[in-house]
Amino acid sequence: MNQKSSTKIRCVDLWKVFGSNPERVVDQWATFDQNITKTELLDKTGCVVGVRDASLNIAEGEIFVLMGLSGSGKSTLLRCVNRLYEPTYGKVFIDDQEVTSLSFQELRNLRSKKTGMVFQHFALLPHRRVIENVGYGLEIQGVGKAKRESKAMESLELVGLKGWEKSYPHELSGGMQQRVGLARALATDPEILLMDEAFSALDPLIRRQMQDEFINLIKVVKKTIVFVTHDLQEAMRLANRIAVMKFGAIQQIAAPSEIVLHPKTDYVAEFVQDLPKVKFVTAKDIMETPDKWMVKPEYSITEMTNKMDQEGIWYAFLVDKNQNIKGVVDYRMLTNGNGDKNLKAEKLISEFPNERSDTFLEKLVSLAAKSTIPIAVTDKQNRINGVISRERLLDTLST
């Protein structure tokens, strides 16, 4: 999914403290032991910190995942975005509009028109049919019955529930009920979807199917999405970027591969240590720039071998002026010639491993096992964008 550059959601120095006189906890935080536990803080102050000094920017069209263990503050932070929870301190902006200063009516308009929310436990109205549940947000907005049913049907079709519109929630499976919840959020055509542990109540197999369907759906609807989960693999599958939280504070914000390859804190490193890199790291994440690996058709054999000596490589890619790969040269074949000054066609290797930038490490390792030639990373026009050597793969797997 293409991510736009403009900022859609911005949180600045955000705190949410539950309890009496929570402002004093924010004001006095620097005086506390910074390793204080939630229980110790509760005993000391009578307060619980849900979110602690959180700042982040979420781009328009981005899937931003808030991830952490139970009690880390991820759901609390999500609910501060649309002020289901009133922040204790700090500011929230949506499209540069300060949400934390809106009147009740302005906030109601923002929730009904600009944001949609999908909950963990579906929150469907049991006495209403599916189509009525999906159209409920439009009903609140005062939209007429014919129009809201039409919109509801469009949303149901998007989530694959056409034909179930007259059913009641209890007649549907858990996965189907969650689709109804998602359709309800989409029916008002919000710019932002807030999803709080949306798939965690589902059985593992259904959950995986919902993730697959969601990935396909978001390519169509193109919303800004803030997604809360405690499941690291779910976060890795869905996110453009991830914020890892602990005790209300953000430990690291980065792309999934960056979280795996370069954890910023010991906590994040421990969080991702058992994650199989091969399923989440891509060629783009580990490839080297191609300059060191390229030679040009106009080079003499001496010029080619000199460059390969200088770079310490056994193979080089012969690349034309458009960066298209014409083949691979082998240092040993070049130096075992008969005094030829220029490269002959029979010394050019035409078959070599070649993959796109979004290829996962799992496949790259398999390719490297079958060939000693480095893997070329190319675009759709066969232009070289990067190179992955065996050494680079081994280094990635070992760190």
Second form
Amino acid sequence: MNQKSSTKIRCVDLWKVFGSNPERVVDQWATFDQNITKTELLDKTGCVVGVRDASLNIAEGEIFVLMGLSGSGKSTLLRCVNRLYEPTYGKVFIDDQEVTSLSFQELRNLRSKKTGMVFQHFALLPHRRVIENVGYGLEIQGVGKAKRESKAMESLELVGLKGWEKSYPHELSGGMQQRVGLARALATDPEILLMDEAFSALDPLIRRQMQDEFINLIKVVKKTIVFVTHDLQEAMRLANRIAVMKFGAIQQIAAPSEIVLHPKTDYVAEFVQDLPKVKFVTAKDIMETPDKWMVKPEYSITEMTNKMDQEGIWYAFLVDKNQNIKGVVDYRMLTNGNGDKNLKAEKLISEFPNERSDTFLEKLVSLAAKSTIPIAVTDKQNRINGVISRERLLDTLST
Amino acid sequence: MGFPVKIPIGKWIDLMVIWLTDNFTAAFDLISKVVGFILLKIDFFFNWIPWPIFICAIVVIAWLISGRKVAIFSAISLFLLGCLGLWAEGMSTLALVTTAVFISVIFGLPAGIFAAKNERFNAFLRPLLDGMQTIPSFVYLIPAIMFFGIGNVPGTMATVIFSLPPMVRLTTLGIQQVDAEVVEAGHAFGSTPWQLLVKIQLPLALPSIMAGVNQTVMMALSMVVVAAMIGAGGLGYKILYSIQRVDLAVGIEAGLGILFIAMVLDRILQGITKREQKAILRQ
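Same protein, different form: I have the form predicted alone, so give me the form predicted together with its partner chain.
In what comes next, the whole complex appears, and the chain from above leads the way.
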């Protein structure tokens, strides 16, 4: 996503080991068999590794997904960010403030003002009404009742629960309860949302609906989000970047399409092998640089055909000095001419497939099926960014 | 064959109790005065209220908390208590039980909370509570007399020792049973330990705590006869009297009186527990 924006959350060499004398495991890790299993480690040291040497940077406004199977340490890593779990080793920074060295008072302050958290099983207070649940974070900060309730109402409206404020959590469905959980996290207007398997306890249809609403919601509220899930599809839908975890260690951090196209380890490859590529790979990921496919208006026909011969292409895009595409020329039409030296307007094909860089592979394939002309990838100002040939598409699909 | 060593633990404890009575007279006097004062006031109050008003008040409370059935049941039970000619004794017993339960809650609740949060304290407390419940109550009547003399106060104190454990245990249990994720949520929003306790843990532990109060009341009622042996009055004294005189009529009547009071208190307290449970566990 936005690479220029500043780093919001930074974890450096983070370890979390559960058990007695956990520091020892960190110190001695290098001496262990690197393929040691959980049970072997437990027998040997009496400890369980939650997070192993994790380092990551999360940009402001990013949706960062921690993904892995159960026991992979993703929830543990999330809890190290706001120190619900005390890291065994390593540092956590939020906005260049070292979270791991804060006093309890400062930590409470950070938790109540800067971070909000959403839990897998909602973790609502059953003895309080919805509005009192949503206002909990503000109540803790000592905000007065009137202000608290108006903020809570705003928050409830955001998640579409207006009219339910007087209900008790048990009167609501699972999906609605999690909206209350989300509203509670949003009510303090935190910069960071920590979401622990937030939609995992919901049934698939509701989950999908919540994901859609969540995507729309965060366009409005603009938060930095750390989202833990074991659901790969969910990760792919929500994430700007994904960190795949296994046995406490981060295997790969990359954009969703990158993970699908170029898995870094066998584990990640295995993880993503069943994913339908066409749904996650975008034009940007597979397009070629346009130079090879471009001819300029001032070229003579001979110059154009020479270039196309050289590159071995049947079609080329006529691009002006503003990088705007004027049309497409067909090699066969050019050579089939009546000896004209310069290009005539009627030989310029004006209709050609043209897509933006975030178009999914699925659509690109259907476009390519209808036209033999390569697909042009352009930006908002209609400037050419790249070209996707049919060969390129087939190549992507086959690997 | 005899054992090589004889441990005179009884003698040591005896010496310790004597040492305590000699050196902490002022402290015991103070406790005695405070407890005696509370007891006296409650006893006076219960005996001062005209019985129709008292019964009406209980009926209203029972109706509000536990519904119509319990309200009617309470009215009949209390009326019968009066008809047995045991109203004054019943009120004295109620005063003793109320005082003992009050003291048990005052000490049991914080002890239970602390035990829930501190595993070491819990480990220390557990055998102590076991002892308080299993050592026959007659055994600690003796030090109770040595510390507090004879009368209602040592009777109350002996009752407290017996009825305190369930209060502590069920408070600890209640707090430990609060959903870990909810406690985590409390932390995640920046609660102080006090806020966590008051806004999350105690409200959610309330059904269990109320069950503890109920148990404590029942335990206290079962102690009234023993308390009467060291001078406590009320229905317990009536029963003790009937044993000494082998007077079955008096004994049965007083026994029924205790039963009536116990059942009324139990039904009402159970109503509170159920209501709290409903509010919390419906999820």
